[in-house]
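Just one chain is shown here, as structure tokens, and it is the form predicted on its own.
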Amino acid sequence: MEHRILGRTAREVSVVGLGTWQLGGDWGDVDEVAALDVLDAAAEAGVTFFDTADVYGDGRSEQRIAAWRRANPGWQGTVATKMIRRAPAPSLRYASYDAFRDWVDRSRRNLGVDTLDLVQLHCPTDDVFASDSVFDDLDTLVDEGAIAAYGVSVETCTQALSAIARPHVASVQIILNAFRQKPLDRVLPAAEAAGVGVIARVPLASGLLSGRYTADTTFAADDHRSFNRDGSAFDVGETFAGVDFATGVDAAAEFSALARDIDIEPAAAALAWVIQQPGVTTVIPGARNEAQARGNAAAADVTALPESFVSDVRALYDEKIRPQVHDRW
């Protein structure tokens, strides 16, 4: 597994992470054998990236992972979670440094550690990363040991362009997949020139861009995929990154074609499509079973794309995806 450097981190990381938001909650039952079986084979499939975050099954996702890790202290990996959610709006009225200070203890609590690898921002409103307050605060975390380093989590490329400007932010996590392409256009550019890591989120949209689901495909009632489609419980971008599904499906059969047609499984080619993009430092495909992760964890094998393909999914994207996404975010 190729490992790239974190951005202002110095922590090197797998080119594929795996994403534990499913092994905690919002993604249908996920049971802890299956949720251990989830973390083997990513580790075995040589992952050394975990994403997961304190209201991920009010922190389930973290004891999961804790627990895991207490099975397997031989892992040397970066674990990265996420604060501010657990706030009534994850606005600049909450984010005080008593209140960062009191997740962040909750989260080391929760992963059974002194100093948290990586704490990113979880999606915070447009007044948190105007605050020079704010990013004091995370720096005081770091003095304090607390936290080795902070990063954020955001939903748009104005937020992301914003959060790169602040000296020690370490990371930006953002939705980049074929059918969310903006962030190419001035987020990674600008991470990479100032040396920030991005680690790329929703990278199969929701699981559309695995090819498998049609029309008639139904989710569980506690999967996001059925009850936030209109964004009733949270950004609409997080599910299906954001394009309804009816065009989701049709667009994502496209995919598939242009996918196999170069010999490569859907899945496998959304995910090498996002790590091949310049400035993306790790994916965080989520996985709840032991093939996928090893499947997901297999796209890093995955040789140079072909141009035709690249070109081909950017038309697709231009003529089916962008008007629906593309000024939203």
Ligand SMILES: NC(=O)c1ccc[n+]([C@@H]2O[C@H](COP(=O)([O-])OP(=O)(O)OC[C@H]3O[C@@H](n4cnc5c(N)ncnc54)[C@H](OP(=O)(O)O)[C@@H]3O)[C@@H](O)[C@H]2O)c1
The other form holds:
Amino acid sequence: MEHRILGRTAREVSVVGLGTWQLGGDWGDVDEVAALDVLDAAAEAGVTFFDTADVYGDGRSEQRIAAWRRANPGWQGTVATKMIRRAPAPSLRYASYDAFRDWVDRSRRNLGVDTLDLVQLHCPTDDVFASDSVFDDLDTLVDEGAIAAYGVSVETCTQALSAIARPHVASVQIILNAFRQKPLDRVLPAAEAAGVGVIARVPLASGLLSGRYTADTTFAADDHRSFNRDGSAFDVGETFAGVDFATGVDAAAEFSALARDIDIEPAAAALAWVIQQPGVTTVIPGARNEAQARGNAAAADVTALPESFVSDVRALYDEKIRPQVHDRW
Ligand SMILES: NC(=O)c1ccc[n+]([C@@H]2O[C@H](COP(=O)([O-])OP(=O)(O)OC[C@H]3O[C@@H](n4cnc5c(N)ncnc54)[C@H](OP(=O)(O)O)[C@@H]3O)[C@@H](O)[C@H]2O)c1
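Please give the corresponding structure for the form predicted in complex with this ligand, as opposed to the form predicted on its own shown earlier.
Once more the chain from above appears, this time first in line as the rest of the complex follows.
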């Protein structure tokens, strides 16, 4: 598995990481055994980067990672968590040093570590990005040894550029996939120039890019792909990357045909497309079972995608997806 330096953390992480939102909640049922199997499969395949958050299952994802690490003390990986969404709103109103310290200490307990490898502000509002005191407080947490580094998980390209301009932001996490191509324009070049790591999330557009869903596919009631289709629970861009389901299924069928034309499974082609964008450090697909985790890690082995595939995917985006998403995030 190829490793890359994660921006200003100076840590090496696998190009395919693992998103662990599924191990906490909001994706229907993923029980304890399945969660540990996913972590096992990813680690066995060479994954050394797990992304979690304090709110995934209200700490369950962090606790499951801690349990897995206790059973696998030899794993020398990096665990990135997130904070701020335990507040009533992820805004400056709730972003004080004391709140940060409480959330960080809770994650340290959940993850069973003295120092968190990387803490990301979890999609805060614009006022947080503009606040010097927020970043001073994060610097203090680094100085105190509670966190080794911090980054920001963002919704928009504008927010990503604000975060990259902060001198001690180690990494930016952003939605990037064949159906969310705007970060290619300015965010990836800016991050690369500044030495900020890029963690690419929702790389399969919540599973759409695997090509497995049809217009008739349904999801469990406690899966955000049922309850957040309209953005009523959180930013609608987090569900199917903000593409409406009918458009997404139709475009995913075309994407799958393009991938199969070059003899690559659609999910692997979708992940390779992300990995091969200059400026990307790691891609963090979520997985609900070990087969998905193993398949996703194998995308690191896909050789350079043909230029014709890349331009066909761009044309598909421009025609079917861009009108819905490009100006929104
Ligand atoms: N605000 C934030 O900071 C934020 C927001 C969203 C996500 N994230 C992070 O990013 C990670 C990844 O994003 P995501 O999980 O939302 O979306 P994703 O990775 O685009 O999609 C995950 C879904 O894709 C399907 N899938 C995964 N591997 C597959 C494979 N090999 N073959 C076929 N289907 C496959 C599964 O769908 P089924 O369940 O249908 O099997 C899985 O639940 C999260 O786990 C989380 O760590 C962060």
